[in-house]
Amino acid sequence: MNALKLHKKLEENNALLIFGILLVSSLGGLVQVLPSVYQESLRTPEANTRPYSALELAGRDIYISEGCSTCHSQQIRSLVAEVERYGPYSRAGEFVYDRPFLWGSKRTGPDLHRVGGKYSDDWHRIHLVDPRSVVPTSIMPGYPWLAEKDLRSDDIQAKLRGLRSLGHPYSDEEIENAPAQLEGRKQIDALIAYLQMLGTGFVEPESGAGDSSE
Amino acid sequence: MADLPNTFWSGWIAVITIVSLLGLVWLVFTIYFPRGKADQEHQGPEPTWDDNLREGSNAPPLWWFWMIFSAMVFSVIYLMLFPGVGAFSGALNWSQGSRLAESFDDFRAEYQASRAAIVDAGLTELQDDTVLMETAEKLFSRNCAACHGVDGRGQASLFPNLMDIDWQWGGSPDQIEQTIRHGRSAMMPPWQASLGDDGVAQVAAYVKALSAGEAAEGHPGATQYGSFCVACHGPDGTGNPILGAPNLSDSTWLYGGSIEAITETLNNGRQGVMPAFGERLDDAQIKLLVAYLAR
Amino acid sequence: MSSEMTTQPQYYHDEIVKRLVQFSVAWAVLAMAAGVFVAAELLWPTLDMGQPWLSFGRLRPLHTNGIIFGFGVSALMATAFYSVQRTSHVPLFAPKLAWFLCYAWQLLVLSGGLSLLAGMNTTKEYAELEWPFDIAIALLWVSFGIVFFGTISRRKIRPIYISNWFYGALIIVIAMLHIVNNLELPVTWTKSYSLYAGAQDAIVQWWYGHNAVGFLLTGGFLGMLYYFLPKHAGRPIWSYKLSVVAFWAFTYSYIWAGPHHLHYNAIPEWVQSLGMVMSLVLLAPSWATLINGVMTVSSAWEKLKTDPALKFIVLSLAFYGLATFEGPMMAIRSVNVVSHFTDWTIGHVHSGALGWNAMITYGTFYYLMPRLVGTELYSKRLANVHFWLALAGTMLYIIAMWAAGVSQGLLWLSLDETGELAFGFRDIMSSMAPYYGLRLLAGLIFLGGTLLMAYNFYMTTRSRKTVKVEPPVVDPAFGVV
């Protein structure tokens, strides 16, 4: 069989050409994507990884909505310098409740995967509203409206129920109580709650910084 | 350990990858080196589209063949050495985790001795070492400056000045280390409800006077100070570093020393938080920071 | 039968092509202006004036979506419709559907852009639009397929021309990628959650993201190249055989390359390795087309002196060669350690988007617009100025970002003699300002050129009617039986 002859058949037949393209272009996905969807280790949470609370989830959705991931990655690569700078490298199991993933592709600002607990709530509040008041050389935009706008609480139950249907273990009680967690709060409160829990789903086994023996 | 797929998916990956790569080889080979003479691409006249659009019959260049050939040879070798084809972990038994562990072994081999030396060294010895103090300054800039300012002089009327003699949580090396390693949480409660507006105003005035060294016995705020504030800040207002209660009798003000700022503090309380860095920094780094700050 | 044909002449539907070109140019101006604005925000972060919708995080996806779906897809639809009619020798199939698509697509990009400004954003790159838009895209994309493949089905010449293989792959593969990557659970009208979580979502997204670049920004525009380059140079495409190898090897290997966006990330190593080796293999089919293009034009160099349109197309080939070489290099694990997360990636994308996509599109439009209205280009001189602005802007942009990215990548990784990180993040970030300044200047220059083109087209087509063109008679030896 000769590839050119086969191609001749395809280039004279619309349907065959479509079929050929579909077949050839689907191979990569069948190999790389499909098995990954079934790979257990990518779906198994780390020991300390838990679903987001209602407030954290609302904060995460603000992070998404404001496009924070255009400048901040949430992915510490398994490289010495990254581990030294940001903390233990990111594990797949830490992201099992992340829909969508927020690893990012660009670090205009620093990685945020282990930012949780690094700064106080007060610092985040000041920094989010006016970054240059605490980091004079920062080029991050300010988000003053987050401190002014009330947090929506009317959609949180739909969100939690949706996530539960995708396998996130939320109890009826949690869903029931969710709006109360959000009421009377500003958007910035939710975002800070989210930032403060980032990267806390992984606890280092007893040994030096960033050691990776698994 | 590399993260490898199970048996079924491993076979799936291996079969599709290998067969499809062979398919690519077949495509390139049969077009470059057709067997028999019947393989002229256009028998008879060539088709012409849209007036003058035609497909040329030049033979593809041989160097391109060598280009894709070498790319594929590289791929095959790479996939034999590294994890790629399903559960086959590759001849080198390489994984991200093992690579990082090796890098850290090298890292430790190179720096462990000098870091251990830092941990064992006396503070003055470290403080006299200009190179180490530069490292400490870098550490400060990377870990502390976002709150305490690049110069360490505090900022935003929230984050304390670390370059003065006043230490909210104590300025001894041990206390500074404790602060860095485990963090601190201050707890100044709001007093509005207990004191009322008048009470707050009186206490604010009294505290202001304390700081100026002009507090008199009969000051209207003194009584309330005595019943509400004295437990933490002490009768003379000198504070208590164990509780993180600042000294009110000096001229240093963390949250501002104007009557407005003091009133705000009294009304709403203050909950200053210093995050813990014990997990983020190693012993040598903490030691260097302590030496840097205790100068 | 034949008498009916002669009494009712059929014309190509070129009015749709002209309209799509106009929309494409408009999107180019708008989306590039958005790009210039966000570039300025990285120098003057208070430029958003406290307005959420002017904030970097919202405008940046508007910039990328505007370029890809507004400028890029409109250009691809325009050129696909123009060339598929001429290579099939029939007018467009379902012209009313094509007209609907032409306008509905613009409405979609416009409303989608506004939704991004309003904070509706899934964050999956080049798939940021929320679920109602995803459904609309899928439906319109199917219409694109119906018009395109319907036209091919009714072709009067038996073999399907090369450009149509690439446009066909664009339509089919983007449909597959779009649908799989955007599987999501709507929870409100404006919010959905991806069906995939974490690492799996990352693998799916970069399978999509890289191949949106692959089959839209590369494959689709290769379709443009395979029609407009030989057509314009007046030469046959150099090697048919090479085109066949290039097409199938390209379609096969590109789709595997996505995981090189996730080296040393929390995904399995085997996926990364496959992504890396296939990225290297991909260099060969990418360059096969480069050879084909260069050799096709090599017998028509003299045209280059006088024809700005051809100059753009040839220059685009140079940047195409550069970007398709740089990409596989950046896919190598050890190189990626330095380049990932840095401005190098931004530079790489722009050497493709400005140097390749925009240039070939400009060249094609300069060829198309005067022909569509049956006149000469209003000003060849302006077009020549545009050419130099585009070249200068692109070069400046990629040099600035390359310097920024490489230094960022190396400085982030460097340790001092005590094993401490040598540089703090803030200091490295602050040192980027000069590069960001140059990039802003580069963007302004490029945008300036685009504005000149828009003016040139306005003057060229102003108050002129689209020329009616009849399909030529097909050589019976190749006619459809």
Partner chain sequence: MSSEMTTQPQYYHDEIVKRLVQFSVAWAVLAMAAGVFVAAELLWPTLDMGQPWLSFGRLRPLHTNGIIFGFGVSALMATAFYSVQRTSHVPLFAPKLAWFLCYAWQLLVLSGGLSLLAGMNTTKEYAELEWPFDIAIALLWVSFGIVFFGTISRRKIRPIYISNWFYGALIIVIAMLHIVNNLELPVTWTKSYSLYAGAQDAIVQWWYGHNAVGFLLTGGFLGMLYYFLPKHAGRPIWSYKLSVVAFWAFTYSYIWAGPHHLHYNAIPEWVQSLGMVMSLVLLAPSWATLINGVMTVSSAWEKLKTDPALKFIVLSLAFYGLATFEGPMMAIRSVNVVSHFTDWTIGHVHSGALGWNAMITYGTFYYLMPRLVGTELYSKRLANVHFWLALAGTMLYIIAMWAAGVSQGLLWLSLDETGELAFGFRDIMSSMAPYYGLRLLAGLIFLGGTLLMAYNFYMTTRSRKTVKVEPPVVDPAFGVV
Given for the second form:
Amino acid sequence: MNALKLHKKLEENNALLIFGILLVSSLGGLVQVLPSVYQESLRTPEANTRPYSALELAGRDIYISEGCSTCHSQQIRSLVAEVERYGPYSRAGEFVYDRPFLWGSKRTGPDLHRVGGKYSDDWHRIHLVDPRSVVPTSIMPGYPWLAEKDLRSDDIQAKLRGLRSLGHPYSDEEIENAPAQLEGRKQIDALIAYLQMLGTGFVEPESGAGDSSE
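Output the structure of the form predicted on its own; the preceding block shows the form predicted in complex with its partner chain.
Shown below: the chain alone.
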């Protein structure tokens, strides 16, 4: 009976009801978030995972600005069908230098997490300008302006310094030489460099080397 009376009071008192909702939501959020804060694998890079170069970082910014993550995920789940189609499933340590994460939640196009090295630079260049010239059934729009627009280099050093303040191990020399990597390049060059790096931060151990998770 006491529980029923308390429940009735909550329903009749807006302030108490709002407080109760916030309390329960806060507790649920803490239960979900706190374990990830102390999960070491989220902060420890895979053996072959490295920070993005200046050119790759510029390409990642273009990937974001053009909305590529709206149609392409970068998260291969540990399901047989996904592994067979896209490659080794994604590990947490591969994303330690991703700010923000670009996992995505929709696949109008294929997952791109293991696309690095799968196609040549020339293939990517043609595909980005005119997708149907290499994939006739593609519904992806073309991005011909990326081959015409020059790549900005005036803000790249500030971006690298900002990321270094967050723990990315960029050296003074890398920051100093960053504008030279972008000089004379088009936006499409940077985007291709970013795509060619995706998924290369993980090298699958040889059979019998101790990884039996698949």
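Numbering follows the first chain given and starts at 1. Quick caveat: nothing in here was measured; it's all calculated off a predicted structure. C-alpha atoms forming the largest set that superposes within 1.5 Å between two forms make up the rigid core.
ask   = Superposing on the rigid core, do we see a C-alpha displacement of 2 Å or more at Thr200 between these two forms?
value = No, Thr200 moves less than 2 Å.
query = Val24: how big is its Cα shift between these two forms, in Å, with the core superposed?
reply = C-alpha shift for Val24: 2.8 Å.
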